[in-house]
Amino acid sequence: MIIVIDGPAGSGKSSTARAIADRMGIEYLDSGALYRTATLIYLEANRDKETFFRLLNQNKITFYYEDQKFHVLVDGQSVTDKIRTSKVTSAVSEVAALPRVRSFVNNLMRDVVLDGVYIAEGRDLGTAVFPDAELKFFMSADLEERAKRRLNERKEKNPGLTLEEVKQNIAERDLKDSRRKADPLKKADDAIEIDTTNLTFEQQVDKICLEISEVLKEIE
């Protein structure tokens, strides 16, 4: 079974894909650590996209989610420190764009859960990814929101950002990610939409475990 959260950059949907994990038992699935991990091969290979999808189809790449972390290896070497560095983040919209790693890292996914009960969250999860999920959710937030969130994530590491540096790389997140050709961020029509601007963390993962709860025991 898996259960997706989509939605854009900022909107709270690791954090509570992860808790949800945590506190129902089920496995954790994080998509866009998997384009972060393509992305940091794409660097590796000078951006020369030739390499890039001969190293991307060479290598192995293995995943798991343990002790509240979602860690990524590429041939048996550790990259879960290092896909979050801002030289990755910079970069991985223009990688995650590219139709043949959208086609790469969804079959890994569609592979990993073909037994079990995932949640995963993403972007185009329950449009493109996994349209037949059991249960879909869109998270959203009002940008000025998102970017609070997302600068008291980054400020310990990053000190001298600033609130309208976060708003604006958001915002232009937000553009590429709705107008990419390829599975471009929008909201399923069958998802359940959770607009998180005035909910606290823990009523976010309330909604939606009660949701995937119901689901479960009609399933049982």
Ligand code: DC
Given for the second form:
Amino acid sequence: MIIVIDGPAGSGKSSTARAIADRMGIEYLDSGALYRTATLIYLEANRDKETFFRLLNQNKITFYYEDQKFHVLVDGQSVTDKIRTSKVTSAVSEVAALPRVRSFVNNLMRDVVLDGVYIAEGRDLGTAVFPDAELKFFMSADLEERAKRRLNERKEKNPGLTLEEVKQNIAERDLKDSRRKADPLKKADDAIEIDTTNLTFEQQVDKICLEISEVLKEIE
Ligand code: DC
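Return the form predicted together with the named molecule of this protein as a structure block, the form predicted alone having already been given.
Below is the whole assembly, all chains and molecules, this chain first.
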């Protein structure tokens, strides 16, 4: 069974999906982390597409969720922290727009969810990757609010970061992610929209957990 949460950067998808996975004892899948991993490989290939696609097919990408963290390994080596650097963040929309990269990541995800109950988060999961998902959510929030949340998350590791920089980065990514030709960021028609601008974290987690419990009850 697959439950998906889509939404723009900083809308709270990732922390919410992790809290739900922990509370409900289900698996968590972070599709953005897989695009970030592809981006890391692209940068390591010095942006040379031929080398990049060769490495993408040769390297074995594995992942698992543990202790509130989505871990990714490339050929057995952890890249969990490396994929969160600003170098990767700045290049990820460009790499995620490549149709070959999208089908690569989609296949990785579709293979893994065949077993168990998963909550996955991303941009196009309800529309392109899992159109038949049992439950779909679309999380949104004001740009200002999203930037404040991102800054809070990042300021410990990057004390020089400003609200304006985060806001600009998020706005640029939103634009690229929603305007790209290949599977853009888009709310699925049958997704439940959750605007988190004025919700506390607990409120948004409760709201989604309630919907999931209802569906699980129906299935049992
Ligand atoms: O959720 P995130 O910020 O880690 O995602 C990183 C990038 O990956 C984001 O800018 C767009 C891309 N992405 C995507 O195109 N499709 C997804 N399903 C998830 C992420």
